[in-house]
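Next comes just one chain, in structure tokens: the form predicted on its own.
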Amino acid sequence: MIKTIKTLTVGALALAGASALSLSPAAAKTTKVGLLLPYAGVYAALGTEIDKGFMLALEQSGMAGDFKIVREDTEVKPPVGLAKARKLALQDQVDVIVGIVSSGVLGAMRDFIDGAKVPLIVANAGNNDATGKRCSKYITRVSFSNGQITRPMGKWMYDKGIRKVYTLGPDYAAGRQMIEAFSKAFTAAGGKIVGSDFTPFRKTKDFGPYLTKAKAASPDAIFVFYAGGEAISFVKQYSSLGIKKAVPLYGAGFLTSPLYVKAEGPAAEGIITSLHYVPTIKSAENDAFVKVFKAKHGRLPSEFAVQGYDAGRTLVEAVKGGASGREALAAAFAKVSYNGPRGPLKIDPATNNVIQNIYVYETVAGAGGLTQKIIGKIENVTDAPNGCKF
């Protein structure tokens, strides 16, 4: 029976007892891992955070020495990501590739991964198609799908009395999929989308015209998806332009991620978003994880750290179970399930996408700065196959 994170963290917290989780003789072979993440540029912080979470999982398992890590930088460029995946699989002969932040990079790699039959654990990229119509038995996602994050908010907001919403998001695959999933769920519940705009991705510096247009539509709320530097800029302008006083803001939780909410400051207070993980989840597993991560890195973990952790934990569980080699690992990943920092986590055999809870939270001021107040939970959110056939 798979142990919970609480069991795994005992050795780390006590700085002893790792032998209790030592590798079984059947899995004594070193597993070679290609860690494929952005380590420079716009998504470097995300890549670094995933790396930290991944390595923490290996360390806590007592099995870190049984894995050989080869790191490569995707540079958030699809052709580069594909070239690095080829290098890892063909030249370095890794047993498994872990990582991928950009959905564009994931899309570029998909056919190679499937054809080369090298297992991939996706630790971020949320493109719906990767576990939908372009799924592969060699691709397992432990992070989220874009629709999985925002779809539950449609009904949740309608149930809270919100009837008219204006949507905004960046004009690229993730932005459109996040907004589309919310909009479909909201209108299905009975709500009305009174307007929508997509802003040029990574080019929009001034959100003023878009926010002004949204306010003029007289919605009950604005719903958005932005992440990284765009999230910081958007939240600050939403407040400074006075829109915050007139229209409440909702969105995907990346908008107020613990990784950069400090940079948003008081402008983030009162914003309500949905996400698969926040460090304020109350459970023994999350309490233990937060304690260890904070002791090691001096701050609270973000959703990206947990995604890296769960990618590592999934790999560890597969190897502990005796999986060795590409085919065996790919098959084992789809069978992993356990209670972790975000709650129950398992892989849907119909899609190889994660099944997980989605938390609705408000960013509020706490004694130590901004924090996340959980005000809702949608349990066991599962994607439909959406054309996935193995």
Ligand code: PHB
Second form
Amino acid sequence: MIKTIKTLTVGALALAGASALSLSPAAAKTTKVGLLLPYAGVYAALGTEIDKGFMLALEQSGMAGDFKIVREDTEVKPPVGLAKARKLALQDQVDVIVGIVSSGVLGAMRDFIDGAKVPLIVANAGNNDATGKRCSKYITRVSFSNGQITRPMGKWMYDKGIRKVYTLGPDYAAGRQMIEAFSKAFTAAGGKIVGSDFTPFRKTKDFGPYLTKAKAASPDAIFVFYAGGEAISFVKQYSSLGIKKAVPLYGAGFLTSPLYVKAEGPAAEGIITSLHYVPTIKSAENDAFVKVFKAKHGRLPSEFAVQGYDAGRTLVEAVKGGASGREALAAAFAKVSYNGPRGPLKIDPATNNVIQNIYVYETVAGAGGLTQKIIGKIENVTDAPNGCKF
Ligand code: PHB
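Now show me the form predicted in complex with the named molecule, since the one above was the form predicted on its own.
Now the complete complex, all chains and molecules, led by this one.
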């Protein structure tokens, strides 16, 4: 009985929505979107994957024709990202910018976005400050914050008996913030950080000296953040240099992303990390998403695909709800909430950062190659406002 009523209500709402759409002049208007991603450089694969997820959401909505997309490449360089954001907002006059992979690029763009009052849906970059002390009502993040990903691992690893950890990460905002959040939580739980290094970002090819130094400190575990091309090099060298035999490796789950874990090969097996999405999540929403993504691209989606998809869905929901123009879109993005492939997704009204589950997973060998075995789940992880005032 309850089910029938629910179905009816949803059906009635959909009908009401459809007729409102066809009647309202706002719905007929094209929404101009600046898709600002790295299509070159160390995070190029991530940008391309976000693009795929974003386009899938628009196609699935049946409203793809209502959006005009202008693509620009940040090249993972903060000054380039800022220049492209200015071009999209001022010259192309986009209604919204979607994308941004690097925390460094987001940090460089933040004041421009806020001042120009152009809404931004962040589809990756985890820079804590963008939803903390430098938050803006024009910035809504559907991906994650850096602290949100690694903070839960501090207690989780301590509870597993790990007491001494050595940390490594790239020397830029994301590396610093991911490692800081983990280290704070791990020491608060009672653990000790026995050493730490930050490697030159986009420049380090040889992680050998850092890995050798880490091993010499005799930690119970190494904890890292690396992503994209750097993750592949790091994981391979961790194994080939024999460090894998001596010290277990933990980290933020981008390290062994399904997007490039194949390139890492057996070196990735046994690594334990935390992340907001893995394709092995069991739910009707994720099953459906995996199915359509696989049918289109012939492989499983990664966290980057889901972030693009949820950015697209956030935009579609806002436009479907009648939002048009920069101010209305920015306000509508912050109100989006639904059950998606990663689980419940809700925008925190105190920060405009997403509230979501964090999964701990081990990369294991499966029948079809490496796969993600979920071994822990921390629900509804929320950041403190950290000085955010709208
Ligand atoms: C970031 O710079 O915020 C960043 C980049 C790549 C990731 C995660 C975070 O996989």
